[in-house]
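Below, in structure tokens: the form predicted on its own, a single chain.
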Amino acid sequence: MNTVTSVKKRFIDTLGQNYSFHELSSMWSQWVVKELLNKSSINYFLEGDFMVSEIDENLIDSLILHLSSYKPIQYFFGYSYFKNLKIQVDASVLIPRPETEQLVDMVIDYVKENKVSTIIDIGTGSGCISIAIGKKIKSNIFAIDVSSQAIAKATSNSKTHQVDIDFKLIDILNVDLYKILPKVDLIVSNPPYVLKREVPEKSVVHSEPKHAIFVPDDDPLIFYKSILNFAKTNLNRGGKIFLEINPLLVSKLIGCMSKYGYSDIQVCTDFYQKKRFIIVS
């Protein structure tokens, strides 16, 4: 057995070429200490340079190997946290991001002040958005995704958190399928919006499902256009659309929305002060 100081040093030294010191310190404190060693931050410091068990040290070595391959740490543990909910994830679904929690907060705040009977989450992935919303409000919630694996994972997560959501395997790009979806009062979506040139070659993002992240350079608004087309037929009068967006595409998206006849367009920033969300009605 080795002391936690020596194990931490090996963790940071081995992965120092792959990640920044800030990233490694965050992974150590949030995942190794809290999730793997099962210690609170206070207990971790109070116990000093304690001995790490052989089992835990072997797990940390396995984690180092996992991270060396630029795989997300959440895939090693098999879960992530979103709005204080443990969400099961694997390579079939996008890992929930902190920015998306703000999107959920905006939806919940709106629904609490307005009558919203039916909501649809487009591109649900792990189901984190619809589940987090369903934990706070009583609207009927539908969620769709093009991936059967994602639908299975989202369904499992919803059962774990005892939230009733109607999941459907549907490609939002297929206009012919809109007719089997209900009329809704609110659309929420964090669709694919990342341009390939934005992501370094050595990035954990490449281990996540590419169809849930990247958009073609020649049509980066493809999913937003489909959501707007869906809204034309399935969004009730007076309904709202809440979207997470790429800050690089804001101007293009606003122009696109104007062509679809929308004029009430509100752009909101995330906690990094980047233009990250659009609310439209």
Contents of the next structure:
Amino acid sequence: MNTVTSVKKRFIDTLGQNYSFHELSSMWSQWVVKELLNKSSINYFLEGDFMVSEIDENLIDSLILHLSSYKPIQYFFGYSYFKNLKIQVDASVLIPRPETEQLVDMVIDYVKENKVSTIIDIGTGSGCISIAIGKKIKSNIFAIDVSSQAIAKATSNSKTHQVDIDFKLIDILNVDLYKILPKVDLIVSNPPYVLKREVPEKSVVHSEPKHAIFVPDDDPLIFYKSILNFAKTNLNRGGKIFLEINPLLVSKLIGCMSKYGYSDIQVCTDFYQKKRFIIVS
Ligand code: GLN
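Can I have the other form now, the form predicted in complex with glutamine (GLN), not the form predicted on its own?
Everything in the complex follows now, all chains and molecules, and the chain you saw is the first one.
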């Protein structure tokens, strides 16, 4: 058995090549202390230099191995947190991002003030957006994804959180399937929007499902165009669309939306002051 100080030192030193000190400190406090050692930060502090059990030390060693191959820490634990909800994740779904919580907050605020009977979440992945919305409001929620593994994960997450969502295995790029989807009052989506060149070669992002993240350089708005096409047939009059977007693609998307006839286009920033969301009606 070793003391926590020496185990922490091993964690930081071994992974120092792969991650910044800031990233390692936050992984240590958020994941190792809270989730693996199961201690609140205050208890961790108060207990001083305690002995780490052999079982926990072995787990930390496997975590070091996992992280050294640039796999996301959430895949090691099998879950992440989104709007304080524990969401199960695996390599078949995108890990919920903190900025997407803002997208959910905007939708919830809007729905509280307006009549919204039916919502659709396009590219639901783990189901985090639909589930977090469903926890707060009573509208009917549909959610689609191209991946059957994602739909299975999202379904299981919705059961855990006891939120009723109608999940469907549907590719938004397939126009022929729009007719089997309902007419909706609100569309929410965090579709793939990352350009390959944005992500360094050694990044945990490469371990996430590529089809959920990357878009082709020659058609980066492919999913947004499909969402707008879907809106033409399935969004009720007066309906609204809430989208997360790559700040690099905002002006292109605004141009595209104008071509589709939208004039009420609102751009919102995330907590890094990046233009990350677009709301249109
Ligand atoms: N925001 C995520 C990232 O930066 C990507 C999410 C997406 O492509 N929609 O990796």
